[in-house]
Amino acid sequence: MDIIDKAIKEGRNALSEHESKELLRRYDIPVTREIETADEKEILTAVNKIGYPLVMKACAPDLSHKTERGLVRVDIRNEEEALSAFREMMEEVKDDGATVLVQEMVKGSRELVVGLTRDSQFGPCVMFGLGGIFTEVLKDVSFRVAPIEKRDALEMMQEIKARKILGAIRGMPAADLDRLADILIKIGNIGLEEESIQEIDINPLILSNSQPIAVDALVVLNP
């Protein structure tokens, strides 16, 4: 795939968030609407296309700890806030060759994680679990070796301790399990088809009402 080939030719071991989402989009995995720019003149056009409220993030293949560095701004509601966030982030990352993502703000209090890891013995393995800030702390995840079928995907959802959040709770509708299963199946297929991918990390995958949307994503390469 051209996105991966370009990164490998440039000697990179990861795709940027925007590139990672573009890869997912090509497999019909739902991702946030976003526009990438490094030009202040394009910011107002971008924010008007995405619409308020929105999120702005610095974006580069090797940019880590974005939140800790103040490179993620949420709930931006007007042009003044957007321009201020853009200027401050670009000043912070001017030596990183970074761009800025203008991204729709997805509302939803249920956060999941979906991923892929290439095991030396079993090959590509699909992961599903509780996402957001609790991923590393609780490690509430399940795995299957790819390829997986719908039955496997549904079983993975039932294996996590927090499985009740997928149901109708606190006035929120039940998650679209068919769509979630489809995402897990496609993540496995990506691992089988793209041998240069070492890992995929979609975290969080937010449930917006019943529908899952990839809000952040990282693809790690092993050329």
Given for the second form:
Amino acid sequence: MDIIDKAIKEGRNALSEHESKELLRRYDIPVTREIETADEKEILTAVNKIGYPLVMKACAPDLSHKTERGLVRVDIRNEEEALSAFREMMEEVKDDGATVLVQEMVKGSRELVVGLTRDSQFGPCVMFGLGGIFTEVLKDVSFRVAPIEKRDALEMMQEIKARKILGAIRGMPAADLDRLADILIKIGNIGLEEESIQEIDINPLILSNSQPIAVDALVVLNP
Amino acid sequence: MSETEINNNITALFNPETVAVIGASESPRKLGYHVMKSLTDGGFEGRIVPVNPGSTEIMGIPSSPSIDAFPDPIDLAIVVVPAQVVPKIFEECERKAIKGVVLITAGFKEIDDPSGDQQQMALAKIALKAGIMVLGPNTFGMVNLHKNLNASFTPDFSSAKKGGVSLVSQSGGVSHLLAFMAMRQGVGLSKVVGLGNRLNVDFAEILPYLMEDAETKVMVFYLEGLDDPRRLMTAAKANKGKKPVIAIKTGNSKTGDKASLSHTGSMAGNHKIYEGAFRQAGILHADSIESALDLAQALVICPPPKDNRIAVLTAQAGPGIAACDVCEAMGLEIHPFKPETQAIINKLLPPLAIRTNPVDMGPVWLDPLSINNIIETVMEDSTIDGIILLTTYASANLELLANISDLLIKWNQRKPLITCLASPPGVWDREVADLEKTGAIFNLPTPERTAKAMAGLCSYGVLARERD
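Now the other one: the form predicted together with the partner chain, given that the block above is the form predicted on its own.
The complete assembly is shown below, putting the previous chain first.
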């Protein structure tokens, strides 16, 4: 795939968030609407296209600890906030060759994680679990070896301890399990088709009402 | 080798007419002595050929100086000579058209020196060319109890009870441990197999063979790590639900096998992936050696339940609660009885204890008729798929087992029944053993273990139903 080839040619070992999501989008995995720019003059057009409230994030292939460095600004509600967020973040990352993503703000308090890892013995494996900050803390995840079938995907969702968050709880509708299963199956297929991908992390995959959307994504390469 | 050829050769390996011991010895300090003892003490009915260039007779059996010098065909060679001699032995095996080798000799892939790995690869080449199936190297051997064939260096395996459980292990130590536990618990065995360094017989080859083997009802695999686990998955998937395969996987404390940039990578402990892979392939995962053997025995004795609705009948509240806790944690349902069932129980039991599921039969402890009626009513309830029956001995209820024996024997595991009939040593032991002999009960020492075994039965039930 051209995105991967380009990154490898540039000697990178990861795709940027925007590139990662573009790859996922091509596999029909739902991702946030977003516009990437490094040009202050384009910011106003971008925010008008995405609509308020929105999220702005710095974006570069090797940008880690985004939250800790103040490179994720949520709930931006007007042009003034958007412009100052842009300037502050560009100042912080001016040495990283980073851009800024203007991104729709996905509403939903249920955060999941979906991933791919290339195990040295099993090859590509698909992961599903509880996302956001709980991924590291609770490690509530399940794995299958790619390719996976729909029943495997559904079993993975039932295996996590927090499975109840996929149901109708506290006024929120049940998650669209068919759509989630479809995402897991496709992540497995990416692992089988794109051999230079070492890992994929979609975290969080937020449930917006019943629909999952990839809000952040990282693709690690193994050129 | 084609799959059929592999299967045929493995079948021949486990069912030989003539067995040669290469490196047979009269000295108890040599493994060749213990292998000879295993074969002779085990009552092997075929021909035994000790091979040793320095003897004419070993343990009273005429020996041959070499494989080549023996005039008749040989089906299985058990090899205990030093590693450097093994390639020459393999060439002799090829000339003799021997299709099965148990290679006990160690000093190959498992040693630190890389030459061990190279030597093993050289052997693999000869074996492939000659179509020889090899258990080992670095194995204790194998036992086929139904053939009285003990091709191992542990003569004591021969006294295990014959039965339907086949134990296959990557570790000789765990094979011994599993087999000794099985012997103590009266679990009947079919094959005990040490795969050792898996020259060309790995789990992926042994699984299809045991699936076809009439004497094997249940397989227990002990794994530490596989070079190509997808091969086992493919073989298991193709046979999903045909016979139960239980796997114990150790070596879980290692975290991911590489430094990782993503969450997914750092989360992927080898163990989590194995767990997922086992489920995908229809392999039942046991979290300990003990629970693997419990489940294996349960699968031999009990039919798999139709669904996961379980009744817990107990003569004392405490053990019942302990069983219920584990049932629920393992996803079993302590299901309400049908109204008719409940009405009968309510008539039999005074309202002094829990009468819904779980049923505390304590108040009618000394009334055999009521106990029998309660158990029978629950057994017949069509909304109950399996029963856990618990009672501890007390001096006043000594006769309890005698009173329910007829019912349990008549029931004969029509739905799975797992019991925990607990008593001090010397009390109830005979009664329990007699009931076990008829196949009426599967008895375990703790309520938790009964619940865990029931959960395993339910998991297998799902796989078996999907196959039908």
